[in-house]
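Starting off, we have a lone chain in the form predicted alone, written out as C-alpha cells.
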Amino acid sequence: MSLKASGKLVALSRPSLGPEEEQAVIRVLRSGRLVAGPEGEAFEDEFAGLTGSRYAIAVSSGTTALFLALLALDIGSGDQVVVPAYSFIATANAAKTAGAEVVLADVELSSMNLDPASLARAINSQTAVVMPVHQFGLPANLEAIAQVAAQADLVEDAACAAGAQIKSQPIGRPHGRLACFSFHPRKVVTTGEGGMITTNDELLAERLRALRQHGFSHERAELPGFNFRLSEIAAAQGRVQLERLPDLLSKRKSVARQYQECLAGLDWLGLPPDENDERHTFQSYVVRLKSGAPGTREQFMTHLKDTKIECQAGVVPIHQHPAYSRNAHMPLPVSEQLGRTALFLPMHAELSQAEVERVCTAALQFGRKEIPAKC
C-alpha cells in the first residue's frame, strides 16, 4: 500500500513546550525584569549542578558560546582551531571570527565524531585549540582526543548534549578548559535562542562575564566586551526545561529505539551507533545511504517527502562551503562521504509511535522490504 499524501505531515522536529513553560514567561513579564535579574542567576546555578560544573555562564546563542570561550583564552590572529570537518559551520565560524586559524580534521564514520587519528594528522606547533563537537548528542571520544591534544586547549562543542554523558560523567564537567550548549529550538532544552558556557576556572568565568557584558567588571570596562547576555525571559524558560529534560530525554530515546528495531534489518541503512559508555540526546536521529541503497540519497528524500514525512540532507562539511573551501590541508574523505549519504529522520520529544511508523514504513517500502510485524 502506497503512503503517497496521506496522513498529516510528519515534522522533522519541534520544540516541547507547555504550559509551565508559559506560566514562566508570563512570571517575568509581570515581574518587570526582563535582563540580567534572579531566573538567568538561577538558570546558570541549575545548568553548572547538571552538568557538574563549577561556574554555568549563559549567553545569547551557542555560537557566541564558542566565540566568547576562544576570546576569554585570548585566542586570536597566529593561533590555529582544530574542528571536526563534519558539522555545523558555526563551529569553524566562531574560530575564523576571533581571528585563529581553521584547521579541518575528517570524523569517524559511524559516531560522526573528530576521529582522534585525522586529529593527531592535523596538529602542529600553532594549534592552540581543539574544538570537539559532541555531534547530535553523541559524546566524542574525548579520553583519545584529549591525549592526542595535550599541548593544546580542549573547548568542547557540546551544541546538541545537555543531558549526555560518557562514563558516567555528563558532558559539560569540562574535560578540558570550556564546554560550550546551545538552547536553538531544535535543541533538547530550547530557550528559543541562547546559550550556555562551563567552566571550573574561576578566572575565565570571571573574563566570560565581563565579555558577555561590554567588558565590565566591578563597573568599569576592563576589556572590549560584546551584549551577548541572555534574556529573562529565556532562562525562565530554560529553568522549566531543565526541570522537564529526564523526560524529554527518555522520549526521545524511545523513539531511537522503535527506529532502531524498525530500520536495523535495511543493510542499505547506517543507523546510529548502539550506547557503549555514552548517553546519547538524540538531538537529531542521523541515518546515511550505504552502498547497495536502493537509490541515492535525494531520491530517499524525495520518497519521504512524498509521504508527508520532513526530512533535511545531513551537514554540509566545512571545506564545502565557498568561505572555508582553502581549508581542506589533508584528505577529509569520510566527511566527504557523510556530506552526500547522511540525512536528518523527524526526532523530538513529541514524536508519536504512529508517526514513527509512518517514517519506517516509507523507508521499508523505499528499500522493497515486507514490513515486520513488530513495526
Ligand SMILES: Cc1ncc(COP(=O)(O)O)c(C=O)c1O
Second form
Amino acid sequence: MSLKASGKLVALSRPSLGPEEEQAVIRVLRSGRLVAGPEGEAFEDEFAGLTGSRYAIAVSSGTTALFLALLALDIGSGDQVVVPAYSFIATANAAKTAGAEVVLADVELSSMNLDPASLARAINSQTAVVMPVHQFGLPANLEAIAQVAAQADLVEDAACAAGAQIKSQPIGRPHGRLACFSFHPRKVVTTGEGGMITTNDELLAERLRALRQHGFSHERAELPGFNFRLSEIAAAQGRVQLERLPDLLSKRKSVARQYQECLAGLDWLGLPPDENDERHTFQSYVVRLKSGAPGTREQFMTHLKDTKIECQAGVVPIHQHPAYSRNAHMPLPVSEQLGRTALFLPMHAELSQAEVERVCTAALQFGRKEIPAKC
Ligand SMILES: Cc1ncc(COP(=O)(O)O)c(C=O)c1O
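The form predicted together with this ligand is what I want next, because the block you gave corresponds to the form predicted alone; please supply it.
Whole complex next, starting from this chain.
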C-alpha cells in the first residue's frame, strides 16, 4: 500500500497550549501590568524550585540568557569559549558577540553531546568558559566535562533541557556556575520567546538582573546594560506551562517509546540512546542514517514529506556556517557526520498515537521491512 498523501500533515513540532494559558494571558492583560510585575517574580521562583537552584533570572530568550551569562562572568576579548560544533548556532553566537574567541570541540555520535576527549584537546590556558549543550534535551556528561575543564567556568546551554535530570538531579541546579534555558515555541516549556538563567551565586544573580535592565541596581546604573526583560504575559504563560511540565514530559516520553518500539529493528537508523543516569526531555527526536541505509537522508526526507510527514535536516555544524568557517581548529568528524545524516522526526506533546504510527510506517516502508504488529 502506498502512503502517498494519505491523511493530514503530521506536524514536526507544535506548542501545547490550552485554556489555562489563555486565562493566564487574559488575567495579565486585564491587570494592566505588562512588565516587571508579580508574574515574572513568581515564574522565577517557580523555575528556581523546579531546578533546585537558588536564583532564576527571566530574560527575553535563550540566546540573551547565554549572552548575559557570559557578560556576567566578564568574558570578552582575549578569552576562549569552547562550544560543541554540533549545536544550534546561538551557542556560538553568544560567545562571539560577547567578544570571545569561539573554539569548537567535537561531539559523541550516539548522544550528540560534547565529547570530553575532544574537549580535552580544545582546552588551553586561554580557555575561560566551556559551554556544554544538553542537546535536544539529553543531559551532557557534566561530570566528565567538569573534570576535563577544571580550570574553566561551565555555562550550560540548557535551552532544550527544562525538566531534564542527571542522576536524579535537575538540570539547572548548577553543576557549573550558570545554566541557560530557552522558552522558544519548539521547547518543552514555551512562552513564545523567553529564557531563564539559573545560578547559586548571589553576586552573579545581582549582575544578571542589572544587565537585563539597563545596568540598573538600586536605581542607578552601575554598569552598561540592555533591555532583555521577559514580559508579564510571557511569564504568566510560562507559569502554566511549568505546572503542566510533568504531563508534557510524559507525553513526549510516550511518543519516544513508541518510536523506539517500532523503529529499533531498523539497523540503518540510529535512534536517541536509552536513558541511563539521565532523564531526557525529548525536546526533539533526532535520528541519523547509518551506512547501509536504503537511500540518502535527503531521499528519506522526501519520502516522509511525500507521505505528509514534516521533518527537517538536523542542525548545521557551527563551522559550516560562513560566520564560523575559521573556527574549526581541529578535525570535527562526528559533527560533520551528523551534519550529513541527522534529521528531526515529529515530536511534540500533541502527537497522537495514530500520527506516530504513520511516521513509523513510512520509515519502515523506506527500509522495506515487515511492519511489526504493534505498529
Ligand atoms: C541549543 C540551543 N541553544 C540556544 C538556543 C537559543 O534559544 P532562543 O531561540 O530562545 O534564543 C536554542 C534554540 O533553538 C538551542 O536549541
